[in-house]
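Only one chain is included here, represented as structure tokens and corresponding to the form predicted on its own.
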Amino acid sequence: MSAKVESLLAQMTLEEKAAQMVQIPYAQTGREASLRWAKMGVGSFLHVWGDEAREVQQAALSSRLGIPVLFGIDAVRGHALNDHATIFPTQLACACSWDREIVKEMGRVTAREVATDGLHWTFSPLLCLSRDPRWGRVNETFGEDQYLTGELASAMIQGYQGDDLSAPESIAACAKHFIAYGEATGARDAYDSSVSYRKVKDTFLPPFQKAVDAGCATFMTAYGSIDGTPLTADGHMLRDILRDEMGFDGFVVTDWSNVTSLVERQHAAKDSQEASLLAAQAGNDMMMNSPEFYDCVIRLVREGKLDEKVLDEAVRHILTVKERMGLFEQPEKMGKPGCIGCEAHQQAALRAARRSVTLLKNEGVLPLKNVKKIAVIGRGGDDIRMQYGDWTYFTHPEPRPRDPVRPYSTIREAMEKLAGEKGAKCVYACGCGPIPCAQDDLDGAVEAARGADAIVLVVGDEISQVGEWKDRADLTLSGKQIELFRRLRALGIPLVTVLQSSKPLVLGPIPEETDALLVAFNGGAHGGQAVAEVLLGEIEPSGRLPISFPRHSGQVPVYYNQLPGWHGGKYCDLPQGPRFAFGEGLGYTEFAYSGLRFDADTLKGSVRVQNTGSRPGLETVQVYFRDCVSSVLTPVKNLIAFQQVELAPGEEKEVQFQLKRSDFSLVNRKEQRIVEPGEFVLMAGHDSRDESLLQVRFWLKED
């Protein structure tokens, strides 16, 4: 224990340990009675910067034991909350670079940025898993996989937190949201996950002991509830598990309203007293948007009903992370002056956009050459909103029709700066987006397009689509975009879609009909360069699916790590298989696997890839298992390891992997994690699907 922090805790009164349990919203409650809270000793405000945020240090500072705020921030994709700052590609968008440094770098930039503004603490990564492209949310995680998650969201924290959590420039991570938020049955945000916790243990904890591993410094609690029981108010999650079986020693902070919620939504408490006194009991170090949780738990502690011991280990937990960070000798984080928005950050963004990029299908006429008018049609391609999708400055704190700032570059507008270099001309016709408009305007799309060499249509879906609140029934390209692809595609003229979107969707005949398929996802400033470069050929596509794809609405889930025993295996009105699954994508090269080998005594591994095209190219290699018999049901394969290599035309290397006997391990009945012997299978190859992956069997004995 610190002595720094019990000397602080033995002279709090009780009002001033409540207080610093009390997360308070700044542009919600204003500078006032902002100012009066932090006067009392309120531990933390979120989504306030600049002099706005130092001055509410001040009266911090001067309060009677001087405890410094720690100001959160969700800057979840850089520091976006700033019309000024660099602004990433998205989670979703970035898990498809399968890249832990290109997520690092990001991490690492967003904390500057953030640091620079005097802020402490950013609201991420998030680790849910999207098992159901339904979700709202989707855009927000690393995709469908626990170990792909797990991978990146270790990366990011160590962006953020850097190598010393005092250091000027590093902010606090938060792993969110535990647990099994992306699980809520039907994708309902926030609604109840009916899992087991065996079923929690094995599927979604071990991200997020990554996390703990990684030294993050907090843990935000998630809205809805496993089973019936609400997360914030659920004991046994938040310290039998959390705490005592994955060794965390930060602070939990729960998400927004989330001890409100157990009396207004979830019907879960009487009143704000027995909800505070669910959610202290629980775990919670931290409230947010609870302010009534200040009166309810001092009055609590008074009238006998809660243990002021349960205040004492909160508040310490909080008071630890903030030593931790140095608050307390220099309460304001300090970046380098002039670092927002600088251009040695934008050129991260754009490297992240770049890599983000994934190429689906191509007949040939990708890279585009030897054109000379060039259709950029839909609604996408030149909207930055649509560009940007959800968690910026044009959605948060609250949405804002307020004007973009740049830099920043949609499809269209690079695409005449780089086809113009190149001789060709460029036009462009909005035709429609997904919501349809008075300006959408079909026939003047088609028109447009008429008489070029190729055509490139961007479709995909909006914020009003994207984001909590707003989870999907219908997976289908919505408004008129289909009807648009059907009549371009009767010009006759090459094809190239592009799905700038916030997930997954369902895009009819579009994966059959168009000549190249693009999924850029939602790529930040630079996401329209990265797209743009990717055409024209000045960059090679590089990005794999971190999620799969579905045919059809009702035929989610479709994410690769199934169960086995689905009698037929399939819809009896479907194909088989997502339309494109997990760790697809393709380059403008191909690639060969050949010899995979496995010494299950050393659990060393090696496969050989050759490059068998004309281009360089970096090819992603995917190792999975299967455990062939076991006490419970295990998915027909999981990813275990993944490893990127760069190849020449023609060029041939040996890709070499570690593996570890606890990465074959399963939760059993007991809710225990155990390696069971027996036989196992190894797979290697370019993406999920069984045609791409080799296969070599091996039996792991008893230990």
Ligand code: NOJ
The other form holds:
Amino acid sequence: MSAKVESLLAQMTLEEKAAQMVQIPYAQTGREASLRWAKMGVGSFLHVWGDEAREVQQAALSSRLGIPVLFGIDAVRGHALNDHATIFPTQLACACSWDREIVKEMGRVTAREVATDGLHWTFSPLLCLSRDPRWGRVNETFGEDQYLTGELASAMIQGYQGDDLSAPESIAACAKHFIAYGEATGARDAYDSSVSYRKVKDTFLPPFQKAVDAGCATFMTAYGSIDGTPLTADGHMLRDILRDEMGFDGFVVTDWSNVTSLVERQHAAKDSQEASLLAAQAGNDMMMNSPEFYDCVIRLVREGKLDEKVLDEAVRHILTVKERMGLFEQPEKMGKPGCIGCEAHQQAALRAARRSVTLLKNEGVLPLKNVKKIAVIGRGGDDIRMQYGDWTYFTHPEPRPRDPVRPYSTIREAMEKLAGEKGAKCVYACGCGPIPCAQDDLDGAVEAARGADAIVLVVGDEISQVGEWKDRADLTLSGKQIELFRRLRALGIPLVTVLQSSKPLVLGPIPEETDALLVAFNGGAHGGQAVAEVLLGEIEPSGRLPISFPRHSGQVPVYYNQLPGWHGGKYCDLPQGPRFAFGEGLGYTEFAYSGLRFDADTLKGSVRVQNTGSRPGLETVQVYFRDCVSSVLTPVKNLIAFQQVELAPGEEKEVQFQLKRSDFSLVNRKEQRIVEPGEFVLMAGHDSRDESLLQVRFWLKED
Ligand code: NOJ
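Go ahead and give the structure of the form predicted in complex with the named molecule, now that the form predicted on its own is out.
Every component of the complex follows; first up is the chain already shown.
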């Protein structure tokens, strides 16, 4: 407990405490009203920067107690709402790297740029699991797996917060959305997740626990509900579990209008007063865009319906974070003048984009060689908005008709340049995009491709199919994209398909009939460059899928860590299993595994990996386990460790891994996390498919 915080708290009036618990959206509220809030001692603003933020901060500092305001922003893939900032691939694309350092660097660069704009706090990372790809926000996640998500999220938090939150370039992170938001029934955004608390603890909590352990300064409450209880009103989740069991000591902010929606959308409170009471009692410390909370909470305390100690506790959490951030000494973060969008940061975004490209099929056509004419086809191949996807200055908080700001390159531009340097000519034709429009011209695309030595067809989705409120019932590649593929295929020219999308899509005949398939997801400013470099063999593809691809929309969920079922998990009208599995990804070389060992006493393991091809490569060694007999059903396999190893042609290395006993735990019927002694299987190999994994059995004894 800090003397500074306690002394401030002791001086605060009820009104000042209530104001500290409010977060105001500047744009929606307007300048005059925002300045009034600042003078009342409001806790935070979101989505305002530059001179407007400075003016608001000055108003807050000149209020009675002069408590600085905290500025938050959705800098979720770089500081991407600022059109001059560095735009990274989406979280999903970055997750294909399976690389903690790449993700940490992304966090650090983002922090530096956000801090340079005078801001303190990003609403990132997003730790929800994408187990149903129909959900609109899959692009914002690290994929479907709890272990990979937890590892990458804690790396990102370290990047944002650094070793010292008060350092000029460090900003506060926000682990969101607490909890099970991605598991909403039918993948309907902000809907009810019909899961038990046992399931929540078993499957959805672990990444958030890692965020707590990484010192994450803030958490955000999800919009939805768990088994009918809105998260905003769930004191068991926010107090007993998050604070008492998980040990979180930062502050909790609600998501956008969560208090208001308890009344207007979820019908869980009869009026704003009751909603405010529920939200405060449940343990939300700061209310994002529910300004009515201010009057309501003051009235509740005055009428004796709410103990003022609840406010004290919330304000203490908020002030403690402000103190950890050094805001009482230095209210404005400094960053590094001139760093926004600078060359070094663009290079970091390019590194991330390169590592996110994932090769799923290659019938010998890639890398493209001895080609004189390459046809690049598809709207996404030359449309930077589609390459970016969600949460950039074009798209959020609401669509804005901005002009794109360089540097960036689309696939077409990068191919023209790189292929040109190798003496090859590129032609481009749109053909069509994901949403039919008047300019669609399939005939023109076929004509443009005729006579080419190779075709690069870019397919995917676009912004109207991505994000909040935009869940899809049908994941099939939309519009005339499949028809375009068929017509190009009929030309008999080597055909490479590039999927540039926000999520896994159902690709119809493409996986079987294309000669090569690359997944780029949304690669950010340099996504086009990264794809071109892979196509032309300038770099090795090294991405691995962080999420499974279904064969059909009706087949979801197809995540790899399914529970074993008595009748199996299959449909009678589809082959079993996903079209592409978690962990899959090819290189231009091949790897062979041998000699898996595991010692159940020391929990040390090792496996040998050899590069058996003729090009260098980066392999991601994936380690899974199965609990053979358990009191509650446990997944057929679960990722437990991964490590990356660079291998020259012919080179072999032994990769060692050290596990912990708790890695083999489950959450039992009493909601306790325990290890049940007995037989286990450890698996290691290239991806999550049985045929890619070596196995050893071992027994864990009583502790
Ligand atoms: C709503 C989104 O759910 C959340 O992720 C975001 O951080 C806030 N709005 C603020 O924009």
